[in-house]
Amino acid sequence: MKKLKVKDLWFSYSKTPVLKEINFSADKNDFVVVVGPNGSGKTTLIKCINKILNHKNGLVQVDNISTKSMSQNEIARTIGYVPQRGYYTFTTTIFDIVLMGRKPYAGWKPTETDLQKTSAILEELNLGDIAMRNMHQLSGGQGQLSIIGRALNQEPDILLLDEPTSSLDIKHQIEVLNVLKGLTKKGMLVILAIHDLNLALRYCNKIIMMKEGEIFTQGGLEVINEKTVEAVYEIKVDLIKHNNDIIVIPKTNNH
């Protein structure tokens, strides 16, 4: 079982803090979404958790062990990461992309176990039939699933994703988020930075709303109301409920 705890986390690129006193915890089976306007610190928070950025103040702990004391291989075997970028367009096969996830375990060359685990991930993501296609031949959804597959091949307990649906149409957004939701049901902790608040609310059980480098509010869906959304995004909104889903509708001057 892996429990993530972030305590009194601060981060600065220069003298100006980008993250200020971040505190939250999450556990296996949680689907945590991090939302907020551009520049609120979502990407920086994801990178600090994964030790891509080294925070100077505060703690990031996995099962009470500070990530600062963990090697890069230990981090990679514990935390998978899907960066904020479109899927790769170079001429590398899906199989080879997903196989890269075995790097924390592999020696000079992949073992039979590495190859078997790669094939299993591809089948799980319904990519087995196209495993030998090059990445530039894929749809956006297939490409993003391939990058997620690479992270899953690290066998992490925690999966971090930075805007994995931003370049996808709605069909492929749903496809990717359904996969992520399925991972939480199997015991993984998923933390997802995302812009689409309505999409986030349909999948998460915990939400962190950020503004200007701080956590404005956090909790379950009960923290979502007109007051919090309007304060974070600085727009007027209506909230309605439909089939137990919360839908945020921005108010405009158009009628």
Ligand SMILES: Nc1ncnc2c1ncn2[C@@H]1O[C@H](COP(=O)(O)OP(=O)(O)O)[C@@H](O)[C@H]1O
Given for the second form:
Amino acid sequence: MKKLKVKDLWFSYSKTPVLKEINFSADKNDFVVVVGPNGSGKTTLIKCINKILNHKNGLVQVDNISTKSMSQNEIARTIGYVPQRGYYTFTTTIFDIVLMGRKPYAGWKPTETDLQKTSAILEELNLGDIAMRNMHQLSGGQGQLSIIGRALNQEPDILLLDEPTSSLDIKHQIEVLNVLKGLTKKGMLVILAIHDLNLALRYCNKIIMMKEGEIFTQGGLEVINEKTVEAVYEIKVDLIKHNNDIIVIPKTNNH
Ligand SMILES: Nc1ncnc2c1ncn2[C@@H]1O[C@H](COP(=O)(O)OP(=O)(O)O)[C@@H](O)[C@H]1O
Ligand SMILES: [Mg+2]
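Swap state to the form predicted together with this ligand from the form predicted on its own:
What follows is the entire complex, opening with the chain shown before.
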């Protein structure tokens, strides 16, 4: 059982605070989305949870243990991280990228178990057939899944992803989100930053809506509504119901 708790978290790169008084908690099986405009602090929050950035004030706790008292290897065995997608120009195979995820467990050479776990993840993510391809020979979707595979090979309880669907076409966005949903069903706590409010509503059970470094509001699907979207994004939207889903439609003057 893993519970993540963020308490009174503040962070600043220089003098001005970029994260202010962040409070939330999440549990295994939760699919949490962090939404909010560019620059509202989503990436910084994710990096603070993962201890890539060291927060100055407040607490990040996993099962009541502060991440400050955890080593980098312990963090890596508990929290997987998929950074915002860059361009993969390096000539490393998918297999080696996913194997890299075993680093928090491995000594100087991978064991039979490390190799087996790597193969299992490649199969699970449908990357088996292209495992020997280089990262720069992949489509966006395959590249993203490979980096997710690397994070999963750390066998984390919590998976953080920074805009994992942003550069993907709709089919691959759905593919990645379905993989993540499957993980939450098996007990993983997934937290991701995402811009598409409609996809957020389709997949998550918890929403954190950020504005200017603060949590503007948080809760269930009701968090995304005409008022909050207008207050946070400064645009007007209509919400309509389609089957059992809520769809957010920006109001424009184009027609
Ligand atoms: N390395 C950095 N140094 C200084 N300021 C930064 C750095 N990274 C981000 N910021 C600032 O912190 C704020 C939050 O950024 P970020 O967390 O990247 O937001 P988001 O991911 O929501 O777009 C922004 O004002 C941004 O300019
Ligand atoms: Mg960001």
